[in-house]
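Here we start with a single chain on its own, the form predicted on its own, put down as structure tokens.
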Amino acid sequence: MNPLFLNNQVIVYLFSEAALLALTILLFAKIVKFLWFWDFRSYSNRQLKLEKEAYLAMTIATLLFTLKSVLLIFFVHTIDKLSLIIPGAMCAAGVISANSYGMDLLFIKLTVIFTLLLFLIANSYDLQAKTYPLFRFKSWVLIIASGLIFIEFFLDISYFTHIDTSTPVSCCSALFGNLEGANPLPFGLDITKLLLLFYMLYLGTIIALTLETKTITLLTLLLFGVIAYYGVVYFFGTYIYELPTHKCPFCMLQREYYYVGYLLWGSLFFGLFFGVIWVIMSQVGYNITKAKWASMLLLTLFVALCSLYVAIYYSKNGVLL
């Protein structure tokens, strides 16, 4: 038997998942139903009877969306603590680049975050209505959601049943580091052509923004988050951990650094997530002013406090990494 199942941050970890994923069968059964069945237009038994388990299934999307959001910190934690039994990890990149599912487990677990939280906001615009106009879009995001989620799922038992505690796996140096003098960075960029792309895309994020231009809005968000997480990974963070051989995303999580990667990769998320949504939302019809201004905002304190430390960190040493 493999000795992570041992482990109590494991178990109960897995045991949260299997426990959504019945929830998330519950909701699927439930939409499937209300986009057979649904007619607003009538006043039939049956139509009541639907109306009333939509409440339902908006009451287990967000406790999805809420438990999800707390068991994906918990995951980070979970795999952070693994390192201490994995040969060879240092942090949670070690262990989660221990086989080939982790990373996919990771972005899945971002994408069914991101897709709860797009039903969530979707469906407060539509109880605003009487007539539930986007009803069936927020049901087809339940939908996509619910098979991310039975993804998920599937990667959580392979991830932790294909880790083997006996070989040694790669710490965040070599996995993130200069291998055989191997550039890294995307695209054939070098840092200063990194950092100068870093603050040209945020630039045109916000006056994409600001000007309402959706597909370069959209555009930006998807080359800006990309360009932000090898900036932070290979040069803003070198300053978090004041060493410039140190490179890793996973690291600013932990408490020597202050937990600065939860506010940092956090503003970045939401930042990007935000202003998607306000494409999608524009292009259903509602115009979310807030979600713009939101992106902006977040968007604007991830690029600061990555300056941020930059600029102290020169102002201390005079010198830049």
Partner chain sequence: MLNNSFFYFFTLSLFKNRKRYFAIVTISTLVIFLLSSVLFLSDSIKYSINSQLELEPDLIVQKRLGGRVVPLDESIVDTIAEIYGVSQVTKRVYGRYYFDKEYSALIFGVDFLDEQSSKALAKLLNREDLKRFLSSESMLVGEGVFNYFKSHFYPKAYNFLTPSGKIKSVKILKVLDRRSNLFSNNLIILPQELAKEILGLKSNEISDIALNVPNPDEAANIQRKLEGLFLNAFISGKREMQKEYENLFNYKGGLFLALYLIVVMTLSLILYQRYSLANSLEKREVAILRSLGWSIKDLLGLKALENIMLVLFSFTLGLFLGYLYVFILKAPLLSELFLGKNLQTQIEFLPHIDYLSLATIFILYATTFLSAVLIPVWRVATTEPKEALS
The other form holds:
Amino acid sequence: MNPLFLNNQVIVYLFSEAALLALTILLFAKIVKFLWFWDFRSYSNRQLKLEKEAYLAMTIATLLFTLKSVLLIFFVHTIDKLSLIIPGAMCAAGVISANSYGMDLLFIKLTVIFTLLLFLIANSYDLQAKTYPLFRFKSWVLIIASGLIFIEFFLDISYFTHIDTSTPVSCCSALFGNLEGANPLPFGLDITKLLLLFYMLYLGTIIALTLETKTITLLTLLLFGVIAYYGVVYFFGTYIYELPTHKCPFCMLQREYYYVGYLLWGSLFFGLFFGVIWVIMSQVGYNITKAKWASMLLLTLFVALCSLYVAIYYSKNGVLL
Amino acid sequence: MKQILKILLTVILLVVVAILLLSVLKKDAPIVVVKGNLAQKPLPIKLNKTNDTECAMLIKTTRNAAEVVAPDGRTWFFDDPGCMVKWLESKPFKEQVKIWVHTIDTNRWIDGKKAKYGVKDHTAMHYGFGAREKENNETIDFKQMQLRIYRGETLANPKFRAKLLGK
Amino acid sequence: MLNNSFFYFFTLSLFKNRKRYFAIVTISTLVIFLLSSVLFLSDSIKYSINSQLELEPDLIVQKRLGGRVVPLDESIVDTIAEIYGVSQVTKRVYGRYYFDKEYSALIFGVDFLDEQSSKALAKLLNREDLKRFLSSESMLVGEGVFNYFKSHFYPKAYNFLTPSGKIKSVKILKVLDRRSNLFSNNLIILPQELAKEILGLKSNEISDIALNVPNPDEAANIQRKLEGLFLNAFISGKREMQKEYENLFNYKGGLFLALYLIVVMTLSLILYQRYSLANSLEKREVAILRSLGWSIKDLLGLKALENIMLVLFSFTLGLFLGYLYVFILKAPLLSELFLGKNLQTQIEFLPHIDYLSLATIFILYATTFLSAVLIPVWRVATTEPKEALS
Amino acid sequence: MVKEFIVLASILILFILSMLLHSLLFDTKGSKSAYRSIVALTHIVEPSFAPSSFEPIIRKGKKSRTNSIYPELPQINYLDFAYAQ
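Given the form predicted on its own above, I would also like to look at the protein as it appears in the form predicted together with its partner chain.
Full complex below, order starting with the chain above.
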């Protein structure tokens, strides 16, 4: 028995995840039924029942999206609190890297939220049209979402059961700081090239979105996501903390930094989400200009915010870190 | 307008690909493991370019360095024989490996399993076991050194430090 | 969607069905109340401790034999003070004095020669009292100790029995501020020499040594040095303490929570049952609305809003009751579980609300409630007008 | 019924506000400085209530090993928040 399981937050978190898992199983069963028996032209009793059940699926998905988003924030804060119990951990970064499941778990959580958001958008368009043209598409989205939620739950359990409270973990500066001699950046980049790529890809994404080229948009969006993550952790973050050695994606979510992390990561993720949603939806025949504009706006906000921190630091101190 | 944007996008994409290619091709990551050392000979360590696998520090000197060669030719490098023993503990192939240690008395690579180890030498991670070729009345053999590392009876333990160094 | 008629109908149905909701809200409020009072209390104590933890010395050196703490020799202080990077080395003398089998107090001896201690003492006492404290054999006591003395007919002075068999009469100089009861309730502050005599320590012996390490990077190194100092040295650090407290409170709060999970599960079952028994009246209502042109989506929205209102209502009410119980009524009964019972007096808890605890309660409750009522609500909302009205 | 709803909602908001007001107006600073004056002298940060009979068993900075199934957890009767030692 791990003392973590007596932490209030961990108990509630796992309990809520389990409750949501139960709903997901129900959702999954319904969707499989839809995909099997759905026939819009039929007037049979079964079809009528299925159409009613579609509303249940919709309600469950809405609830899942809301609660999963809340639970993500809750999860990050819980992890941060746990750093008091786990030796060596200073903040959430150390705890999340206490075993190999942590980072995967975070990533899965984001994808779950993304797929559910995609479903909600597709669903609202689907309900407006009277013939359910997107029915199959949105069902598949939900199938993927529920699959991801199953994996997420598995990772939740594995993550919390595999945290050892007796062996020390690394604190964030050791994890994200330069390990001796090793280059932590992907593709063997250095900071200058990373920044160059960061702004280039941002520009490329905006242009690709304006030109409405689907493949290139998707490509630049995904690449920008990766580069932006590293850019924030290894460059822009140090300006938020005003400390060249503090490289951590989590600390900026704390009060000391005015919760700016929520704005920063939120604008990045939702910018990416809406961009990808625009690509996927235009692939199935809906050109949602709102999503496109939202994506452009959020990504611009993200880049502006990052650059602003550097600019403010420079104007205050006259030097760069 | 649209044409200009298209050209701009192409240029940007080209630059991005170019930067990525350039960076990927330029290799400057530190060495952690070398493959293909089937002869199981001690390899020269590229100083300041090689990471100790256990403690993740750069190896800055060959003094007290150690190498482990697996039967399939993979070679790992260490800056302290203590690190090497600790790392090897959990490996399934720990009985089959070839171990090389750099001695402090004769300054050459010898078989780690046959070497003698001092107990209060100055080593990189302060375990205190310096490899020697010649035996003296304070040295211990490999098996004993291994046991002491597992048990934590090293200079890194303050109680033992006080006992061994007499202060 | 939130146009006037929708809102009007929403409030109408909320109040019209209040009898049906009454039981649900009552049970939910009770559950939230119990849970929130436990979490409020543990958070408040944790907060009080954490707010003072900076004053706790970075490291404490003790001597242990067979797990028991034994007195240290004073001379080791000089050796420690010589270690580079160590500051504020303080000799501490303290221990428990048992009045009888059940009640005890903590005796703490102040070292007047220590600069830090005398400064802190000067803050507690005015000049006149300080002089008297220094010159005569007198003590400062916490409120709990004072109450015990009073009830045992020692209103002015107490006769301590030293281990050597002598009776030491010590005057009560002052009762400590009652606001500090959380830390001082069973505390007796004495001059160090007197404390040693009552605790049975020899004149060159002390209980332990507290010291600070200003540079945190040095701490591990210095701890290692101290451990090598003498054979039975036992060093504990501030961070360890913090972890210990965190675990302890987690344990107490978590045990409660684990029990509550069962309550919450039962609650969800009750909710499910109750909502499944939607009467024909409600079905008819839905049917009328649908034939008036409401879509299923609108109806689901109406029902969702109704339930969210119930959640918010019982959540706020339960929280309010919990707050009243802990911070206004000072948590009778419950405080004993967290602090134990010895020399009872009133203790004031700092009203500190941890937003994470609030989120914890809310998430637990909202998830259960909404998941439990989801299916019954959907069933009602999708009732066909035909089958309900026929 | 809208009126009743608004009345109810405002009562709830009043509850929240009164809680907030109480916690803001509470003399936290005074209590903290009272704690501080004691802790600065003793350097012991531990709540002082305790059932005395458990005290000698458990000591600060040391895990209680008395629970053989879950050695890392304190016992169920681990109530002593005592000044240890």
